[in-house]
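First, one chain by itself: the form predicted alone, in structure tokens.
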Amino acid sequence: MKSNTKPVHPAWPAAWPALLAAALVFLTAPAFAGGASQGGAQRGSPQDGDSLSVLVYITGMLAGSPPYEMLAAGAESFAAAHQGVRVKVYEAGFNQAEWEEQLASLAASGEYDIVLGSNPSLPEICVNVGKKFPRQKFIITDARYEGNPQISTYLYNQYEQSLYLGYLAGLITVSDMAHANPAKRLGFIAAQEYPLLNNHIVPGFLAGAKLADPGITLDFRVIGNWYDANKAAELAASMIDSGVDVFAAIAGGAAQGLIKTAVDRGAYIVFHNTNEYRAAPGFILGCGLMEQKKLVEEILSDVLAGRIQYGTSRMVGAAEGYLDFIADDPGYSDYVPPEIRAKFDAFLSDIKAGRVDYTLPPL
């Protein structure tokens, strides 16, 4: 049996404007919500919940050097406890040349609400494929650049840590200890110059050193690159022949040369932010500390809350415990002599209270 009942359809007079206004709303809508624009611009800064895409860039390769290797630990590491957090690591190799296009590429493609990175000279690097992509935000750390609002950095106190490890150097090159000698002479192994090093690292340690003795001189060699373990290697025999003991170096890679020759000829080391004191027990006897994967965990948690403030500068030291020395290892107490280690420690803790005066230079 039919139903004599039609079928109840809108008038169209009156359905019109409705029909009208969704497809414009679908016309006009992005075709991926916060996703690329034209000219691969990107999201704006995460809320709470939302996901978050990381490029960690790293400006030469992870392997041996501890502070790219920190980056992306702590980068990988919160995205494992974050279900909507995505994190690329990206090796761009030695050629300083081809970085900018490198990351030009990347940013184009949209992928990406922030890049993350570690290195001084990085910022111009971000400026530059910023004004190309300007909704690209860029976060990086070790370095120090204020004013843009695509960037924000965070520069560690290097020259606070380098003070601490210089006078470490200083108490050690002054000893009787078996390697040292009476001409008082530090050396420093650098793999290329660059303001943070030429103005805040060497000079502190140069500084601290002398707190210690005021007699002591720094002999100071660059090696031109952050992979050629035997021009270190050369350079290290060199300074030892004309009366260095004791050395730091920040030379990436490359510093596997200085650890060879100091261990074939009996000399020492301080390193700066991070453990190396298996690579030469009895000859690497000091160790700073950068807490890397710790700050990059609280920058990202900062950039999903949308907490960042871009076009700003933090600069981070051993007060706020971003900076520190690995006191607790063998390579360190089996080895130091304890009254050096007394010495040591004592200053340190004057370095983490304030109480040590210095002048931070202008970079």
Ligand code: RBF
Second form
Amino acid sequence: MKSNTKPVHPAWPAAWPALLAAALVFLTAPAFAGGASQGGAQRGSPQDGDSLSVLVYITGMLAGSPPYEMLAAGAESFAAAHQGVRVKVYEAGFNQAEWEEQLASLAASGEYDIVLGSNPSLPEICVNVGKKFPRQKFIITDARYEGNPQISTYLYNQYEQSLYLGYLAGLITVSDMAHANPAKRLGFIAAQEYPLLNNHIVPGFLAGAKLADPGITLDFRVIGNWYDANKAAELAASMIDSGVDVFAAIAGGAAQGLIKTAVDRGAYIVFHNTNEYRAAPGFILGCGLMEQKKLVEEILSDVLAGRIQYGTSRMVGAAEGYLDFIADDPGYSDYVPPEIRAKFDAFLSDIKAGRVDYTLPPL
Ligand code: RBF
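Next up, can you give the form predicted together with the ligand of this protein, since the form predicted alone came first?
Shown next: the complete complex, the earlier chain at its head.
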């Protein structure tokens, strides 16, 4: 505009719309550009192209914990594909007593629009941290929490994954495979007890096994932490002594001890959440899959589009495509006998189609 070079007065009326638009951009854009400080202007919904700063808060360590590795990988791949999206991955370590304070000091920096985590125990921590930082938003997978306007959660239907892995374990323990014995006894090694484990994962595993044979029983043991592979190895050996021939574990890095004992002593494993066949071909006979990377990419895309609902929880399972089983791997097809695979594949199809009737226990 020519009038720009003159004193502003004469140009005012003509420039008003442009000035207003500029003022609006100025007021709303900084909410996401430059990392939105806690005391900053009201945040709007970031649009593609705006900046978004994400803290991936790992409740433990990345190494040896596939759910966490997939969480970080999903956020990082999203950032690589979207300009202006920044991701910081923070490993909080295994001392759970420190998690809340660590998260509070990260939130205090005001650097992060979103805290992204994956742990059933995180929402309670976020409630407390959120009270101190009312503008901080938290998105947590593998958890369920409703009614807090700062927190959005996504719960994998782990009862369902355990149901089909338990069914496979049940078919194997009653089979005549080389390391199967007549005891009809499965083993479950947990790092620690928590509601999702006690109410969904373990009951689902036993219920699935009993669909294969109602006489199957479960030997359940707890390590006490998420890293002690030696303790897991000892527990596994004592369980094998008591008749266990097929195991499951929710134990993070400590599961490596179970794998070693199973190979040394001759026992089978079905693995939750990730492709672990390569760690022990012929012993790890089935691997479930948690589509955490895909879910995280979708979540971040929803964040950019302003589509995230806070205060709510969404459950995702096999029918929705967020839990699966890795059947196209030689670890499964080369080692599990065809008659077991035929029964299992039919069961998995039924699960995905919603044809398996079960009651999800309360969490
Ligand atoms: N899973 C892991 O793979 N590694 C961990 O270090 C880990 N730590 C956890 C700590 C707590 C307090 C809770 C409740 C769960 C933890 N999980 C861990 C379990 C994980 O988030 C998830 O529930 C299971 O992997 C089953 O989906």
